[in-house]
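We begin with a single chain expressed as structure tokens, specifically the form predicted alone.
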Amino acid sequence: MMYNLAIIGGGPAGYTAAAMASNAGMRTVIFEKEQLGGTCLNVGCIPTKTLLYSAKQYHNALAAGKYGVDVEAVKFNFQKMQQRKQKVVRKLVAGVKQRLQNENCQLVAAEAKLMFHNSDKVVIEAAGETFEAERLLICTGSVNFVPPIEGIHDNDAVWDSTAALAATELPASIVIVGGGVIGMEFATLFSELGSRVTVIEAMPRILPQLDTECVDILQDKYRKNGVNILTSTKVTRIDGNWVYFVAEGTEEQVIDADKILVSVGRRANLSGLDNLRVEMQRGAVRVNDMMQTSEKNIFAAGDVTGKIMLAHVASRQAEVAVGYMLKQIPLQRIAYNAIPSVVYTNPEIASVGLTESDLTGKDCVLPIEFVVKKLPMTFSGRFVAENEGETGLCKLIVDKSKKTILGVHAIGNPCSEFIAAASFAVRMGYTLPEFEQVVFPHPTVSEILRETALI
């Protein structure tokens, strides 16, 4: 059988594309060598957030006295947390599989290897069979980047994020190499459950891509809560449970821990694509606005493109790619300037659009005069009611002359739940007067967006 579309990879990009294409009548086959849902559903977003929610529940129980609730002998069961995490993952994986079955999409549960491609067809080998298709969509995702640090390999004390999620026991102490999103979410998880946590970050600050002021608030809180954060610091080597590092302007130091989590980023997964002949860019598959590669019948979506490595970006890229194949009018493109992102620390940080750093200094990307409007989250009554002792921050970056909203950045729970409203404002180019006309329900924390716009 000649398929209209072959998809390699069953993560958010792959299963979104498969369901959409099949629903539109395309004969579609999708290959997944492990579990449907990819990294996000199995060893990333969902299991991490499930464990983080358990940790937050424990943390909230310990702090219940602030809200007039007396709780005695609070404790947690790490094994039960892990069991619940697996139950959540299994349920969601089953849901994805059922969705594809409902759309009559053929699933091949095996590793796929691209054997040949030209402008007319692609040939894929999987499970001892050969499959041909008119078009190929590459959704192979990404893998953990392993830095060239001596002693990192064949060391039982060293974890990557997948191993950390599968832990059967909570480490008494842990060193986290990398203060990015993954590293800081794990720092939240382990510190709230009582582990002694040290974060080592080579950059001058953790979460270097996010708003500086929001990150400073988070960093100060974590340090006050006992999380040891070492910035401008590089790990030189690892010896068993000992981590050797050099802080800027100092001599080599050493710290020991039960476990060492290395989370310094991810890179495109090109497994099975040895015969792929398309243009590459910085180790990833290069695509145009329609997610099309340099070969007209080969497309790519998700982390393998090396763009913004987020599950919701992957899903949207898949929709754009399939929409283009189906010649849907009007053709859709992705507004990368309006992609929301969330760091599920406690408190959360949510962000969309440009930061002050993007518009000033050596990191400036656009010569735009701007103004900053900001308020503590305590200007929201709902926030005060539910976040005893917290302050938080909401910040709007606004074009000085056009009054359009260029970026929104917030720290404080639950900013992850209303950042989409800010994303919409950035995507549609709302001006402050237009945004001020939006009615937010009261009392909600989301009102802070409008309150900030009004100052």
Given for the second form:
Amino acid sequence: MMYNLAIIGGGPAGYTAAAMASNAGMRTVIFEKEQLGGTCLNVGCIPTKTLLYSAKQYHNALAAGKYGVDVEAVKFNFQKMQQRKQKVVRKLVAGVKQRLQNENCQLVAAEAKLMFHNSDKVVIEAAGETFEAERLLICTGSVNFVPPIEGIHDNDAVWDSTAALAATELPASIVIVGGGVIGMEFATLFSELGSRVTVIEAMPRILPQLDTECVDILQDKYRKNGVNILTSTKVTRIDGNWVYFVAEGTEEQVIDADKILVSVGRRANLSGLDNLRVEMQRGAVRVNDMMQTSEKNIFAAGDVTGKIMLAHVASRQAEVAVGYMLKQIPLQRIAYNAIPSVVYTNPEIASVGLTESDLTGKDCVLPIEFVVKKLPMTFSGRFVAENEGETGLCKLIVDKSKKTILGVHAIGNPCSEFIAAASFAVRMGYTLPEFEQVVFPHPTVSEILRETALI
Ligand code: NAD
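Please show me the structure of the same protein in the form predicted together with nicotinamide-adenine-dinucleotide (NAD), now that we have looked at it in the form predicted alone.
Okay, now the whole complex, with that chain kicking things off.
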């Protein structure tokens, strides 16, 4: 049988595309060699957030006295946390499977290998069978990047994020190499559960892509809470449980830890694609705005495109690709200028759009005159009620002449839950006077967005 669409990879990009295409009547086959849901559902977003929620519950119980609640003998059970994590993952993976079944999409639970492609068809082999399709959507995701550091391979002490998530015991101490999103989320998990945590970050600041003021607030808090954050520091080698490093302008030093988590980024996963003949860009599959590669019947979506490695970007890219195949009018495109992102530290950092660094100095991407409006989160009554001792920050980056909102950056719980309102404003190009007309429910922490716009 000739399929209309073959999809390799069942993560957020793959399963979103599969459900949409099947629903619209395309004969669709999707290949997944592990579990549906991909990195996000199985070894990424969902399991980390489940464990982080357990850690937060424990942390909150320890601090309950601040809220007039006496809790005695607070303990946690790491094995139970892990079991609950697995239960959550199983439930969500089953949900994805059900959704694809409901749409009559064919799932092949095996590794797919692209054998051949021309402008009329693609040929894929999986589970000893051959599949032909008019079009291919590549959704193979990404894999952990392993930096060339001596002693990193064949070392039981070294974890990647997948191994860290599968831990059966809590390490008494951990060195985290890379203070990016993965590194800081694991620093949060392990430090809240009582591990001794050291973060080694090569850049002058952890979370280098984010608003510097928000990051400084987080960094100060974590340091005060005992997390050892070493910036402008490079790991030189690893020997068993010993991590050797050099901080800018100093001699080599060494630290030991039960575990060493390496989280220095991810790379496009091109496995099974040896026969793919399309243009590449920095090790990833190059796509146009329609997620189409240099071959007109081959598309790609998600981390494999090397654009923004976020699950919500992947699923939106998949919608754009399938929308284009279906000739949907109006043509859809992704608004890359309005992609929200959240780092699930405690407190959370959430942002959308341009930062001050994007608009100034050597990282300038747009020469626009802008103003910054900012308020501590404590201007929200709900925030004060629920975040004893915290200050937080909300910042709006506004085009000086047009008054449009170009970016929003916040630190304070639960900013992950209201950043969507800010994304909407950035996406729709709202001006401050337009945004001010939006009524926010009171008392919610989201009101801080409007309060900041009004100053
Ligand atoms: P990242 O790019 O966010 O961070 C990697 C960090 O490692 C950077 O700060 C970099 O400066 C540092 N680094 C690089 N080489 C180093 C070295 N040799 N020594 C010390 N530091 C070094 O990558 P990540 O944290 O691995 O995450 C991978 C991807 O997954 C990212 O695209 C991220 O956005 C995504 N992700 C997102 C979320 C979320 O949205 N909450 C959660 C987890 C992962």
